[in-house]
Amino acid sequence: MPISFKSLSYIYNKDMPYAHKALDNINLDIKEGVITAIIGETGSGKSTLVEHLNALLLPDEGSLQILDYEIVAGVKQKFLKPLRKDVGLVFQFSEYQLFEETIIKDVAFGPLNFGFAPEEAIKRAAEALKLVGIDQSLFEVSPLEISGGQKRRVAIAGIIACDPKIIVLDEPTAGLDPQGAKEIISLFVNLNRKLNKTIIIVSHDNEMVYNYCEETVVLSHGKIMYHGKTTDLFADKEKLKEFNLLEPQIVELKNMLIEKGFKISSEARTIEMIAKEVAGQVKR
């Protein structure tokens, strides 16, 4: 079952003189098992949108269907805890939320909070830490004593340990060096491909969006401006100009090669894939 927003609106400081409609009549279906990006300029409503997915925010108008849960404006919700287990939200700079005395305890906190027995919670925490690349020798170390990149991985492990069906990432690569950013995104790509997790990524990094996200949603002033294939969006220069989006460098390269007479397929989204296609045509 997809995630479905139906005529959903959200107003900050509702009924106040300085009320602001952050989301305005959102109608949007996000597919299961797909990596979807949500992009747009600062203040467009991206974070507000995804905070509805695990009911950190509740709609002022309209409704939202997530898995088997329906959230309707003005209706008291009774299933928030199971919803939040099924929808894991990784905040921007999530490492700042680490608080336990050891890494293993911090990651086990989520499963314990959702009712797992202590032994099962520790087991899940250990598996999640190994999955994100944290060595067992660090399990009993304070999360304050490890590097920034390791802290980000520990925070992500805390979400993975709860085994959510949907993982929402708000600027997951912010503050990371290029290699660290690539490793973090590759981790979620593997979760999508191997475990069929639905991944939703809020990002300003168009290069990352183009390389890894199958579909893209563009928000502007709280409204949906575009929803469709990522490759179609970044192939349309008029749309990029209209939405004030920078063209990814890989797309610039493809366009330059096409202008020189090469045929580059839409599936070629990495340097390696483009080089292979060019090499084949040069040989011919």
Ligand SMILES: Nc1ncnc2c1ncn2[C@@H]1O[C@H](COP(=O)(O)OP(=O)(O)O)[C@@H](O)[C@H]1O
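The structure presented is a predicted model; accordingly, all values stated were derived computationally and were not measured. The term rigid core refers to the maximal set of C-alpha atoms that superpose within 1.5 Å between the two forms. Positions refer to the first chain, counted from 1. First, how it differs from the form predicted in complex with this ligand.
- With the core held fixed between the two forms, His20 has its Cα displaced by under 2 Å.
- Relative to the superposed core, Glu259 shifts its CA atom by 2 Å or more between the two forms.
- For Ile11, a C-alpha deviation below 2 angstroms is recorded between the two forms after rigid-core alignment.
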Given for the second form:
Amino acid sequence: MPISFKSLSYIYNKDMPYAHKALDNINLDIKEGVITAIIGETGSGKSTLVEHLNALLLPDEGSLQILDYEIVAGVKQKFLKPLRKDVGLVFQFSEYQLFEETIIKDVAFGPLNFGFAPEEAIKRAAEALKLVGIDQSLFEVSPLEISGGQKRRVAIAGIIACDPKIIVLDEPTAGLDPQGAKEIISLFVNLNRKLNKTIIIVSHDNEMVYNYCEETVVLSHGKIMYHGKTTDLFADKEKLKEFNLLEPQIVELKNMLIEKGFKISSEARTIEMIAKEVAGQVKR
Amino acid sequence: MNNLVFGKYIPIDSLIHRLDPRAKLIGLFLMIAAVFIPKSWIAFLVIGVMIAIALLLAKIGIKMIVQSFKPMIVMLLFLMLINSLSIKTGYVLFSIGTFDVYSDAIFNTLFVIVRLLLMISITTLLTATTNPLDLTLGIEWMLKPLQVVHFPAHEVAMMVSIALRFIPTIIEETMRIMNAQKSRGVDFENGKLSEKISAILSLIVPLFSVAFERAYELADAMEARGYVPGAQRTRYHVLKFNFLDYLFIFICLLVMVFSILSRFYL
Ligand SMILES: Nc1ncnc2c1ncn2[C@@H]1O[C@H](COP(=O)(O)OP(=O)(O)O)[C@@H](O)[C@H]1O
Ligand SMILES: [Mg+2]
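Next up, the form predicted in complex with this ligand in place of the form predicted alone?
In what comes next, the whole complex appears, and the chain from above leads the way.
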């Protein structure tokens, strides 16, 4: 298990009259090389959970194992930098972190901090920018002068360029147009397939979660309500009702096809996969 | 940044929270005067008990006062040293080698410490129990008489309230950007000077760009809702004194009168 939470709790404003337990006794193992979704209503603790993965927040109780690093409540940490290199965290509204004079310099900023040589950092930055679809002609432009969607891509490139083993995304597509959102998600799906990166996505987009995330974690009021296969979760109407989740349209489609006598495997998660199965059965 | 407690509003409900901000402002001035007048320990004890009762009613823990006081300890130790060197009245309390420390030096410092503690408690009582927006309404009300001499009381109050409203937002934004840069390997605590400069730049540049963006958005939103500086406006939130507010002011007034009298009789 590359990531393992053990009875972890986190309290905001500890010792204040309005202290708030944002994470409550979390036990969670996240699989290597898999895309895992974290879903739950606003304020359920998703961002708090995710910030632990980068040691930006340290647990108040319990412990957390990430790759070879162990973070225990109340113990001072010494390996923050290598941990942060291995776990790339893309924040909600990450476009606000850009600051260098040029886009390429901004993307190379992370790799430089993590000890890559300058030429190597620039090379990585250029590759990452290409990966996120930023044209070479923009490399020398100020990151403050491009559109919001482009800024987001540059920020994401800034994390990819550090070559993390685990990539964590906190609502990476919030506020993007559907096409842009789809491109960003495909990018991470590709990173997962080709380079076997472990990916964790916090999202409100159940369609996307169903299409691309093998596993899903449901959070509510700082507690884990469900952790398991995404297809199992969305096939269970009782659970959807309990967790107040909308059924993805694609699940509806699957159910309608099954009603009509088609055999659709529970593994079929995208429209392409379903189309293929249906086509196979129509021919016969 | 989040550990900063002095001046922080604690959003809970209590008797003191429900008082009118104007009553609390008047009370603050009366009590500060009361703290500066007396010279006797008995008077301080009485004022201290009154403030302690108010803190209890406001549900403010002693921890918050102690934390606000902490940054001043170094300064007070320095004051103690200066006083010990310069004040040579009273009797010799103790000696370090051939150096005599006089009683007045110690008592003088203790007076300062007690006054400071009481002042912090009073200010915390106001800021911790009053929503910043209510506070500016109160300040605007107190500035009103100055309108006779064309002082722009409303505009100043609006500016103050916008500034106060945005302090938490800016702090939040700062934390967010700091976190984002930490994730990119920035170390805000250690490092060489050149690394420190780059770390600070990586925080300041995005912060400015966000702050300006927010300012433009706010200006647009205010204009879109028809805000015109200087125009006569009605209020959604009308402040009203009630019995408890009068009682509160009366008690503060009593404390101040007591502290003036203590100068003569105690
Ligand atoms: N900096 C903070 N200070 C105090 N409370 C916070 C802070 N950040 C988040 N919280 C609280 O913790 C809870 C979980 O927040 P968060 O993890 O941001 O939820 P999510 O990302 O699922 O929307 C919320 O109730 C929120 O109000
Ligand atoms: Mg969040």
